[in-house]
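One chain is shown next in structure tokens, namely the form predicted alone.
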Amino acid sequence: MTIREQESVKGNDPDRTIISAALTGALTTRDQCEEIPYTPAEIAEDAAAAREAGAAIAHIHARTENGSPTFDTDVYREIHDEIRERTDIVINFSTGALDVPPEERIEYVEEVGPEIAALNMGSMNYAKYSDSRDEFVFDMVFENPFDEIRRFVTAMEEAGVRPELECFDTGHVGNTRPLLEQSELTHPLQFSLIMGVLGGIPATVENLAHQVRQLPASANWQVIGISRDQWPLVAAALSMGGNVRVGLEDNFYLPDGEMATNAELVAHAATLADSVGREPATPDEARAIMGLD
């Protein structure tokens, strides 16, 4: 059976895969990986390099110059403008955070107007456990109640921004149902299936297939594998007709254990795509596949 004939393709393009580059993250630091960009210019340079390596989308958390997360509208605007001076890549802003009021996490989306913004689709335990240290590195509750989800959906709709539905477990996929029934969300939907966070669905190919089966037939979807679980999931998703996200937010390493740059992670994903007969979509091709205006 060819990729085109598989039901798992859903609304994706069987011949082209959309590669997203998650450039920064909110929790990663240069103490962990010196290649993580902080300033708007650094983020824009990484976005341009990722585009040249095969990425169609840049997913962005803004940082201060010392690396702390920031939700300042002026910083997001500067990032947006710096990227646009360099490349045509699709810009995707994060809205996820712990203990930050919703109004602070939606203002920069409304004011700056990226083409896409992430929308977390449910609450969960959010933790990291170290087997070598036999202890939790962090242990938090990631709260995303329906009233906040609906508030973000409405704001994105009014701003002309496509929600990227970030789902850390099967229940988060199901949380789209009432929003569709009330016409708050409309097709086509764009799902990100995040796998490997402690508190969410484990990162296995079997679980990926299960997640994809829950999606609407017209859905665009990508997999986001955390840490070194990323590469088996990327390979599986590409074979299933899916899109993929890589980048230093999620994983620092190539499969051989070498620490990489954002562009090097994207280049390896593009090589994997080629190995299953698919091409990385350009930004304009990605816009067409996702139905972005």
The other form holds:
4 protein chains.
Amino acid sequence: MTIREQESVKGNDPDRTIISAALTGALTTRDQCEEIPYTPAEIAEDAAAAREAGAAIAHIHARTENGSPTFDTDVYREIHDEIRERTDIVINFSTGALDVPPEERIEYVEEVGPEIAALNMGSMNYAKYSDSRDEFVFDMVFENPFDEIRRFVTAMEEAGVRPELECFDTGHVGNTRPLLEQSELTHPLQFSLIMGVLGGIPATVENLAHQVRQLPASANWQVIGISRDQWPLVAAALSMGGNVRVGLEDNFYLPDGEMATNAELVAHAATLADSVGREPATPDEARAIMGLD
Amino acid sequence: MTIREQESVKGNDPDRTIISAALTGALTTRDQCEEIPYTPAEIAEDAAAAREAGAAIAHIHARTENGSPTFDTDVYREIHDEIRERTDIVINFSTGALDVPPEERIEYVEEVGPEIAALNMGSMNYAKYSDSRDEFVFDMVFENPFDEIRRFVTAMEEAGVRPELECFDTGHVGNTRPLLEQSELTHPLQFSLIMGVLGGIPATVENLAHQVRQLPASANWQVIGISRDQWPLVAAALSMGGNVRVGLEDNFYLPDGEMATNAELVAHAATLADSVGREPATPDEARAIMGLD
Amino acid sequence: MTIREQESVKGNDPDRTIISAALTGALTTRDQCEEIPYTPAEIAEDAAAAREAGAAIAHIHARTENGSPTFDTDVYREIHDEIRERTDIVINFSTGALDVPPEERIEYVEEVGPEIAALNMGSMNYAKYSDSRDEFVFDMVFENPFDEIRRFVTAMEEAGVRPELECFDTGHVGNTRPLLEQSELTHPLQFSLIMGVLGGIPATVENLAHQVRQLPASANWQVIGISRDQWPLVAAALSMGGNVRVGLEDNFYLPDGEMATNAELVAHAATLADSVGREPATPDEARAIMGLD
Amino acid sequence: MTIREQESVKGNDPDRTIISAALTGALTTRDQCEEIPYTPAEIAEDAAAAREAGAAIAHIHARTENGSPTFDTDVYREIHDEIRERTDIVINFSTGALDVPPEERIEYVEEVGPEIAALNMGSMNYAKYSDSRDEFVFDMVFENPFDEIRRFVTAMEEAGVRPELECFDTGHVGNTRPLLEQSELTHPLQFSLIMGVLGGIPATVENLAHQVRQLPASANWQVIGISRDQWPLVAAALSMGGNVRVGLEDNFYLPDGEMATNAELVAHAATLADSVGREPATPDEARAIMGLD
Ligand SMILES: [Zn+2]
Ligand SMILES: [Zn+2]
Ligand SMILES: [Zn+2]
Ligand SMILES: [Zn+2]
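Let's see the other form, the form predicted in complex with another copy of the chain, since the form predicted alone is already up.
Expanding to the full complex; the earlier chain stays at the top.
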């Protein structure tokens, strides 16, 4: 192999991998992990540290000062400006949440204009089962019907924001087809393959290969694994020519079980990239690879 | 190859394929296809004709006399009795519907006791896009959260009814895992792999092979394809050692575009089975293969 | 699915399948199957009958009058002319044999100029094991080193003959890479995926899907299955948008175990094509699909 | 994912990976890489250092003092004894070579009795193409017919040596079937999946997943990648629950392009294992995992 000879590279750069840092998330708190940034300044500090460690993209959920999720445009704007004061990292805003109306989840994207915003590409159960307690910890339906997806696509296009297509299952990749037919989505596409959420596609290398096979030849893609089990997926994705996402939204731990900071998680991903002969892309290299202006 | 040497056979019989006839469905009417049976007697006649043509299982949705869906226990009981007067076909009741509360969709199963009942294994978008009209014909979220799935599993187990696990995507197969851990589901499992609903896994032979790979070695499985495009999936499934479902719920047409009866659709599936060296199982053979008592 | 939406179609025509008839082969005799044609006239008669039954290509090994293989240019020329007197079928000559020097196996191709000639793309064990007798029936090394492959490619290109790339394993498909780099092979490529020879890739639908994945997007491909077990492979290939080869070289039997003629085998393949909504291509349609002049 | 939930683990240990060190090989010399050990003492020193770095198995080809390959029993015995004086690493002897008669390649195995010996499971082209020079560097047929394979299996069984099944393509895995039917091979099987030799299966993660799918559920397996491009395969295999081989036989370089010693290559593989949450097995742990007595 050279990585460049694999079909799985698709539109990615075989030599340079784009590392995203998912700095905050919405579901976890400092009770679980002290290192989660809450305020715009804390988030911006982590973005800058992640960039130093090798990240090219910061994926962001806003929080209030006590850590609860917020969809306030002013907070998102402040995060944006605090990051831009410190570093050139690509800024990516979440738009996903359970039980928050779509208009609230897109307004700050339209107003603040990040370079990228996440777009959930389908519905599914979103659950967690505890093997040790032998019970479901939570169990919801994550609803993203087509009319909402299309509304987000249109809003992002008008705002000049690149949609990052979040695919939790095989069908979610297939859901791009009618949007492409209607020219609502246009190439190149940027995919996140989320693996291991109960309700979506299970997290195996075999399934990752399957998801990647579905993608158009020009697509950019990254893998998103959940919990400490993300590291084997990161290693497999790097070997396939993929991009990767790490950060406290997805996982608190290094492979040895130590709790880490966002920058430490990014640094470990960068070391893994080196270990297979690839190098982390800088933000500007990432912009070029993804065709962001 | 002999079919028996393929991993994809799983718990099926390599020599005998089980043909299911989905006689009615819930969404289509006689305006679209005159041959759809409505009344218990009509459904039972079609069940008997399908059995003669090679079907071992009749999958049934009840209808009122004017064709609208009903969840009335008495109607289901009448269908059951009318079929049993005519033929030994295995009886399989649907439990799925959009916007009907779960208790209504399980009561007739508990009361009437078919041998098998369908169980939807996850949530997804359920949509239809028209290429010719360039628009979405419908667009819904098909909600099947875990608490509902578990409630259905429990009810079926208590009623001695075998659940048929309806999987519309890769994650739906994975959703069996926590239920197996909790011993709510027990082996052998019986899977239906539905392909080609917009929102779920696209209908390709590659994807069918992928779905089958996820299944436990002892599982029975059938493919369900939607619309006239089902025939290539039927042929591929037969070649992999799979069982198949046809009938007016899924598709009105023979491969040449002629509209057909339930019995004619079953007869074409039986011919395809012969064409690859397999034979349709009788209802009693099907019971033995699936371990139904 | 519509067949056209599957990646596996590659450069084939989703609506029209090209059926090849492998009329003679080299290894079997009339002691085993009375219907095998030996003389040029017999072969040409079978070619014409196969064409009537739906074949677009006749794949041919020459025989002497007593049935042993021959590489005599005059015999090949006579076969060619006898076929052309009777029918417009595309003519395809074998070039493979064990223990015959390469110059003998290419001369008649250069001299007679069929439209297509077979080209074995790699080496492997070529063996047969009898389960009933619990022993190896034969066990050879089928040698096709790169220098020989390249010599054949060059000779075919100079003679204006399209090479049909015979791939018995995954590596054989990969062997096209250096030849493409050197521009010895040029697109569109035409592949035969032979499955089920002991020593090469086992005959499963899963493996067929894997082989097809390796092919360039513009490639034509057909499946070749050996023995009566070919029928499930034929059905699967038709469902994936593939072309298919049948005929007495590969298999004597219909799926029900009846011994058949070449025309009957082709007719069964044509029926299978109809059964999944595809139609056999005529020779001229096949020429257009494959880009033969 | 946890690695243990992936089918691809097969009979391997999800937590502990077995690292093999291929210390010498037969084709390369100190002109190319100074660190290649030649003498029994040099080989034994490297085996001990590799063991310290994390290797559980030493795979060995004997050399004369000037570095040419030798099949001399005395040399193999001396290597064996020199290693045993220094370390408890599992000893694995090669049996493969081009143009050396089989009796010469098995005698030292029978006489010296390593714990494991390599067994090539099929024939193929064995070639190398230089992109820069645009020509074939070498081009041979690697012949391993069934009668030779069976002779080696029998000899190993009689000598109490575990065969390591070297599979260079999909068919080579399939070649185990008749040997299992004849009880010449017995479970558990130990596979090496060699990837990237021109003539065999190309080195992609997709192809690695395909090869692993073919293996019996109880099988042990490792990946062997050739040249500096091995590192992505090592990372992918570790993520799938696989074992891995590194060492100067396969590759001289760390991912950054630095030439390395055997121990340094092993150390990098061990770091990669840590990076995905797995640990190198000790020789005794490896013996337990593989069922070696
Ligand atoms: Zn997020
Ligand atoms: Zn139904
Ligand atoms: Zn031939
Ligand atoms: Zn070796």
